[in-house]
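What follows is one chain in structure tokens, specifically the form predicted on its own.
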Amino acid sequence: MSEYRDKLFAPARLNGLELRNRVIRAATFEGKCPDGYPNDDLIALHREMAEGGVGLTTVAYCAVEANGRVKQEMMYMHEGIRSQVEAMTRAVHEAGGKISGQMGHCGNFSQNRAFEGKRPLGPSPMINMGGIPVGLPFAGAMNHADIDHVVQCFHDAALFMKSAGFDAVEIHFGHGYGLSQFISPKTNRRTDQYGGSLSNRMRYPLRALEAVRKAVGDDFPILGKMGLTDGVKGGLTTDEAVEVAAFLDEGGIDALIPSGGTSSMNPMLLFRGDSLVPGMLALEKSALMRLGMRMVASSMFRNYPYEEVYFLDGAKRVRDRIKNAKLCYIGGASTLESLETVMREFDFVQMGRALIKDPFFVRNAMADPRYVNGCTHCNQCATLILHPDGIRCTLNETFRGDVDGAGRPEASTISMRLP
């Protein structure tokens, strides 16, 4: 092995955390939580990863409170989950793991058919796209106390996550959600102190993030996903992002993650590689939300060819920005030879497609030299988010016959244990 291969492989520390190697499992939404509950699946999910070795495990989407979810079949932190919640932490710590869960909020970007209230709520007032097929068609601005509540939230929401054996948390600043709606000039026209300058835009999530740290104490690890570009006009820009990362690196972040694209506006600049509008059109239930999907489809679902650590000069320039926080790379290191790249560069980094394609991988890789994982970036298993089993990769799957009663062939996922 390179001296790069060995680094990705050894133990690292995090804050107070110390960790088996530098692999983390990025926060990759399982679809795993029916009626906003997780469930067996999902348990069985994170603690397969431990077992193929990954050194931490992340938990997608741990809404802070109920309006915070995307969908009603998120879950949020709450006390009537702590059962399964400390039954998944407690099966990745028992596989020889450590876990993370990915703290967010929606803002102003709902589909919850659950949703509590009139309207959704982000920076400004817009129409809600996504909502308009489940009766949210508008979203308001928040007004300071729905702010206040907001940051409230994520301290609670992080209180309840360390008691409930996580070993870490990610708060989510990117990707069109709630915060990241605050930091992005497309969506934030406030003109009051949570608007205008990057430093009012920033007001908002650094203190979400502080109110994380106040709750789960100074040594306990804190990760934060940002973005490196909206990839849209008007919204946020590498230059103005790598000033975010100063912003948060100040703020007392641990470890940085920086990606790009928003999952509103323009996907397909974070997943990269075949388009996910075939997979979301079979599964969409909506006739409303099809019509919507094509009609949208060229505009925001754009063509971005795969290519390997494909955010890596971003990356490198928040690296070079920042004084204090690890920085975690993510986008397109599915390789050992990129994984090799990444180390020379960087202290950790999250894989997503590769990890659902061999949950085994970093087990694997260490037995082979020439391991080669397979993941052909088709993006169905990011598709599969919307069926009720949630995410799987494909091209695990064997057939074996129409047996499951609906008229749909059984699939059996293909162990990629090694012995």
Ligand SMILES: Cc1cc2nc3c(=O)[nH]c(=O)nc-3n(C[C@H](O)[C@H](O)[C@H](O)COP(=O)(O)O)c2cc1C
The other form holds:
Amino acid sequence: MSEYRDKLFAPARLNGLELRNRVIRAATFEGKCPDGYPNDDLIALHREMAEGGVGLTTVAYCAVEANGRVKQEMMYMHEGIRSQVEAMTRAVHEAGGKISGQMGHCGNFSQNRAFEGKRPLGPSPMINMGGIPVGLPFAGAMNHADIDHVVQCFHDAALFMKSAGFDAVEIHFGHGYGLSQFISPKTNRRTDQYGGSLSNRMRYPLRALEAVRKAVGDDFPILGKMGLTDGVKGGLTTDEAVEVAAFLDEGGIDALIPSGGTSSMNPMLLFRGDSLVPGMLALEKSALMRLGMRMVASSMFRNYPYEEVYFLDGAKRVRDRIKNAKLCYIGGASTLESLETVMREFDFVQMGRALIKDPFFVRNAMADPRYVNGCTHCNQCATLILHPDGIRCTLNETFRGDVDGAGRPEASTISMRLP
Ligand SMILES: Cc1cc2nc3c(=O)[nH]c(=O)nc-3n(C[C@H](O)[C@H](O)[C@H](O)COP(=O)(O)O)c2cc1C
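So the form predicted on its own is up there; where is the form predicted together with the named molecule?
Every chain and every other molecule in the complex is listed next, the one we just looked at coming first.
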């Protein structure tokens, strides 16, 4: 075993939390919360992550309030879902793992049929393309009371999550969600103390971080997922992103996870590999959305060929800038060789698709250094967010005919469980 493989699989500390290794299951919204309630499949999925050996599994997407959901089939943190959330955290603990939850707010890009109010709110007014089919074509600008309200929601959601058994929380500062809408100069055109200079654009995200810290206490781990670049003209650049990291570091974040791209403007930057468009068109129920998708496909879903560890250079720049926070690498770390490369430079690694392909990756790789995961970055799992049953790895299926009439194989997951 190389020293970096040893490091990967050895226990590590994240603030007050002891993890059995440095592998963290990335937040990947699983589409298993019908009507906003985590279902048994979601609980089983995170239990399996713990059985498969990851140090920490992350539940996505934990909206901090009902209007913070992109779609109504997402959960938001409130007492009404306590028993299901507690069942999930308990299941992970019983399987020997730890569990984190990704806290977020969608800000201006709601597609939520259950949205309460006239329009979603972000830093500045804009057209909300994704909201057109659900009658939310425009987004407004948050006033100071709106900002205070969402900051309080971050606080209350964090309190709820800690009390429901989460061992850590991850704040979403990236991918075009509500907090990053303020960070990005593309979407934040404000002229008050929340817009303009980077320190002004960081004011609201830093207030959210402060509120979460106040709720969870000093020794509870808070991770932050941030953007290295929006990848669009006029958006966040890596030079500025490095300073975003410095602000979050000074604000007391425990670990930073530098990613990139945005769900609403340039999603392929964060995934790389095969386009999401064919799968999304096949699953999207709204004809209007399908039409819109076809119209923006070439500009929004750009072609980024997959390569391993595609955010390595940007992540190193962040690591070199921060003083206190740990650095958690994310983005195309799917082979043992890549994981060793990552361990040379960073403290933790998050894995998304490779663990969707094989939840037992960690145990398999510990048992056999030549283990090959088999994820092809086809990104079918990402398009299945829209499927009524949520995500799965289609490579793990045996094709038994066109059972659902839509050209999709019957779900029949091959067990990756070790004997
Ligand atoms: C099915 C799926 C759902 C995702 N949902 C989220 C999400 O809810 N929040 C988030 O920050 N990233 C999400 N992502 C992005 C991943 O967390 C990760 O950044 C990306 O997949 C790259 O890591 P990987 O190469 O290890 O898969 C999702 C990815 C996939 C495949």
